[in-house]
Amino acid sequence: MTITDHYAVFGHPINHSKSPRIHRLFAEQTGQALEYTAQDVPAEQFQKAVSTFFAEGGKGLNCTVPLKELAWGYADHKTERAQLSKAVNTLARQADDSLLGDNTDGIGLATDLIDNHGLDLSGIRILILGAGGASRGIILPLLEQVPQTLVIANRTVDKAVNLAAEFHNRGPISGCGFDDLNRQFDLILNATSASLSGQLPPLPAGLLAENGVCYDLAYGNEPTAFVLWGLENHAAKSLDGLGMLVEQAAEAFFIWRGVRPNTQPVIELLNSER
């Protein structure tokens, strides 16, 4: 008799969520028995709804949007990933059903950026527009690939200067405000959630270097305003999170499974649907 494991998503709200369907359509290529939902779960329910979840016997848990740092408050052990993001995606039952907290987030950003869109992000110079979360959790796999230099540019510069401040051992990092931005970039990360409502920063004209690539964390069925600025400044590429989204459930899948899915065949697919 095979025995279905159980993992969800919880977030508020999540019924946009593509993650059921990501992990189904792993599950179904590397033929691992499980079951994948979305639970939406506003933040002051999440303690609750999180220790039923696990004593019902669920496996793993990914967090999304607000509960990544409850996540990270709840976890019983953290990798070095999430300790430095400060938040988690991902919760992990282990042997001794303790939770193992992880943030995989990053790794599946540098992960579509590299393998999927061929980018060599060692000796570049690379961008990152906010200084919140979205922006935690991508700086050290970033750093991790040797930039020639990696600047956090935010509204409220303090923010900006504070959280490259924090990772200032591990690489070559600043932080300024947008109005300080006056020098090119090859890679602008665009990691506030404001182009999805056809908002961007007070970006200065001249910012992509030439050949230079746009990436936007966020994703939707139309390109976001951060997409279309890059197309408008001639970048060579001009991305959005799909890929990274992804990626990022493909780490968290192989975390709790200890199998790593083919995950060119999902984003072709999701890419087709839109």
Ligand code: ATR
Given for the second form:
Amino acid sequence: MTITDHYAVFGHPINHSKSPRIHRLFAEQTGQALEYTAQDVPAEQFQKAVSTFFAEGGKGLNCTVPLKELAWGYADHKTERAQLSKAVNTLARQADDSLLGDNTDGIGLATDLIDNHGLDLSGIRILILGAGGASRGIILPLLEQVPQTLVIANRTVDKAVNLAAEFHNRGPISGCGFDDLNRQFDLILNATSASLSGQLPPLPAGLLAENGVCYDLAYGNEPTAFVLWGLENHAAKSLDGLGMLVEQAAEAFFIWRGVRPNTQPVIELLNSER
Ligand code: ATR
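I have the form predicted alone already, so could you send the form predicted in complex with the named molecule?
Complete assembly follows, chain above in first position.
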């Protein structure tokens, strides 16, 4: 009898998640025998759902909104990148049955920007909009590319300043409010939750440098409000987070299975369907 390893994504809401599709495509492509399901898990049910999943033999979990901080608290041990991002999107059962928590969002973004879109982040001026959990998860991989500067701008200014201070020994990072944005940036990343509801932070004209790139961590079948802002502001590229989604999934798949899927055909397929 073949035993099929079980993986899942937990989140709330979860019905539109593309993760089961992505992981099934990876499994098919790499010849790995596994099943991957999606489960609607509100925050208050997380503890019970996760312990049941692993008690029943589950091998690994992805956790998405609003569970990443809870998964961080649940993991027995964590990678450094998960430790610093204070969020876990991947739990992996280890040989001794302990649970390793990792966060593959940041590396997923960096891979999409660098490998898929050919960007060189070294020496450039980067702006992140938002200072919540999504921003925290991408700071370290961006600083590792040695940009000239990394600015975090947020509606609640203190949160941007405090978040930047946490990473001050990792690179040239600072925090400010949207009103303080009086410089140009080569890469602007939207990590606010505003674009999910079609809203945009107040951004001054001329914020994006010539040949600059915009990237929304969110994605949808229609261009997000920030992707449209990028197009209106003559961005060389104005991208959404579909590539990041596939790349973070590939990194999780690698952690679980030790095999790296080819992400290109999966990104192309998902792009062709919207
Ligand atoms: P996530 O985990 O998705 O990052 P979060 O931690 O709740 O979610 O953070 C949401 C981010 O989006 C915050 O930076 C928030 O700004 P505040 O810290 O000032 O609340 C930002 N945000 C949400 N709605 C926004 C809006 N309409 N305009 C500007 N920023 C917004």
